[in-house]
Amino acid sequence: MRNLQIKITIGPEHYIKNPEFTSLGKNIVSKSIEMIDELGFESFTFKKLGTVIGSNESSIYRYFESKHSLLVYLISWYWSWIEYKLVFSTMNVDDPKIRLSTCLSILTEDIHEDNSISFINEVLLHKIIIAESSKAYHTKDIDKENEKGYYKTYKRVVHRVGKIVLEINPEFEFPNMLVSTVIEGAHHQRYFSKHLPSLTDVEEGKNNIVRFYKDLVFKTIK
């Protein structure tokens, strides 16, 4: 994938003006990732972002109506990128067990930077997804935002992998619950491994998070 130039398309419900169409927009997205990772979402503001990128605050509002909208955009971009990786990595694989194992690796492994995307640092974005993404979902407006399609890419990823689960065991009753539990659980374990390591069994060099969730899924659906 590093030799390909891919384009991740995000629906217009996520922005006022598409940031991918201008150098300022791309700078807003890339610098916001760096600043949210450094400061945390609560301390991040458009005023601080404007200072860093050398632009006034109002110019950022021409792209995103709020920092919450920007966070949702980043989450949608991340899951669109993950969906691309799932499709690319499994398109020529016939065995559903191998496809599911590949998907579980992608969903639970640590992230390395993808040089085919020039203005997004996926490593930092993954850290934001782990630490901050629940703040986008846990709001009073979640139902309205869901109706607007804010989280459709995340849901597509869950359903895509859930269908592979059903290929292996058509009688399995809870494919979407299982996949979403794996995703959120893996994120929690990565967060705990950095900040509350006694809550995990992570060991350096053993890839225990990926191994644990693969073992859990295949034992659950057999």
Second form
Number of protein chains: 2
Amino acid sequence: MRNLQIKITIGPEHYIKNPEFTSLGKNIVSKSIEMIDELGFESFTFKKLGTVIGSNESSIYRYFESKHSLLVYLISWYWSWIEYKLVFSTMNVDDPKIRLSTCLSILTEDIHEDNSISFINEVLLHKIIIAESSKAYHTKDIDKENEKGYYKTYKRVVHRVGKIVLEINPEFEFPNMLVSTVIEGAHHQRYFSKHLPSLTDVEEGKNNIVRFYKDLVFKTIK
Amino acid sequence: MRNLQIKITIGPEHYIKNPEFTSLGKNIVSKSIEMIDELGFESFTFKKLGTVIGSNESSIYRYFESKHSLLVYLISWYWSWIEYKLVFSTMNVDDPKIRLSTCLSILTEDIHEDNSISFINEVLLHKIIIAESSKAYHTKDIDKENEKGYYKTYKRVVHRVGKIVLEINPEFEFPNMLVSTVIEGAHHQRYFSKHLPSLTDVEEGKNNIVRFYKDLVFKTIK
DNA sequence: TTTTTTTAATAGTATTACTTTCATTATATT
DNA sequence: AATATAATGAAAGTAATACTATTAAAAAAA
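Having seen the form predicted on its own, the form predicted in complex with the DNA:
Below is the whole assembly, all chains and molecules, this chain first.
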């Protein structure tokens, strides 16, 4: 896993101009991650970002058509990165149970190390996914955006892990529900553990979120 | 359950002036539900609401300090109403397994009948909870608001059902995680089934969401 | 070197989420 | 019925947001 130079490719539906190809573009993306984490998505603006990176609001709009689509870009990047991790860490594993267990770890564990795959800080991005990603799809435009393929990387991850569930138990009726419940649940639990801790049973250093969801999945599909 | 005249009381931390006590107040609340459902929370404004109810923006601000706190009020009302349903439908039931099963139905089922307990349309409110409630607590102000007690009705629901889980299996380590996973999960699945259906395994008229979560819970706590 | 592309600077727009002030209209009290 | 008090409405104002449009300067490509 460590220090591999891999390339995560984001489809052109997410930007006007690919930010990966210019230093301004990379700056926009990497600084926006820091700022969204720090200010929250609502208080983050392209104007503030422009000031911080020594550029102009109007230049940022040449890369992303709105601040909403920048958020969707980041989310898409995140799920592509997760998908890469899933593929990489299960490709030589035959036993589907071990493969599922590994996937569940990746989907539910905390990220506290920035592997610096690129100009993107994965630790902060993970925090953004937890705190802000639900805002991306809870929009009146969701159906239109879904048609444009905005959420396809996320769906791909769910389906991939759902298939492993079916390898273990082909009779199981709800593989996608189970996987999406685990993914969203784990993010919720991490958010709650910081802000509404009585809604969780998280204890410092005990990895309860991962343990809870692994146990839940294997019991449920049996 | 039917047609009972019960009273749901919302704490004063949620409003400047209690909307239940005036006809303008009741109008604000009931029309806001319709408009948030129709427009989405982002496009809903107090100005538009004022126009629709034949009143003025500034008058609405005398009831709620912001549109955000109106949303939190609605969410709090919803959870108080759910808590009432939980209490009412389990109070004469001894077997904790049956009690848990009943609670899980209430927490995961769809609401398609407006019992008109009051000026609040529960069908639309349920839709708002599914589509908008995550925006209420994904704020930078969450900790401050939590201290003020904004989320206590939600927490009470989770803890109440968590206790039933412990009655069935006192050794179970994660009752609150399990219950909050089910609650949030069921809402997610209902949203996904409408907008990103491939993330679910919902089939028309088969009640899969309720079945899935009940099965999951009973297997997990065994 | 010239052309083309990219970026910066500035200004502008409609809207939002409020706040303030003041007049009017109900309601309650005497 | 007269008066005091509280609730509402109308209007104007504010700072900020989420953009768009225009034009000029700088950088890169031909």
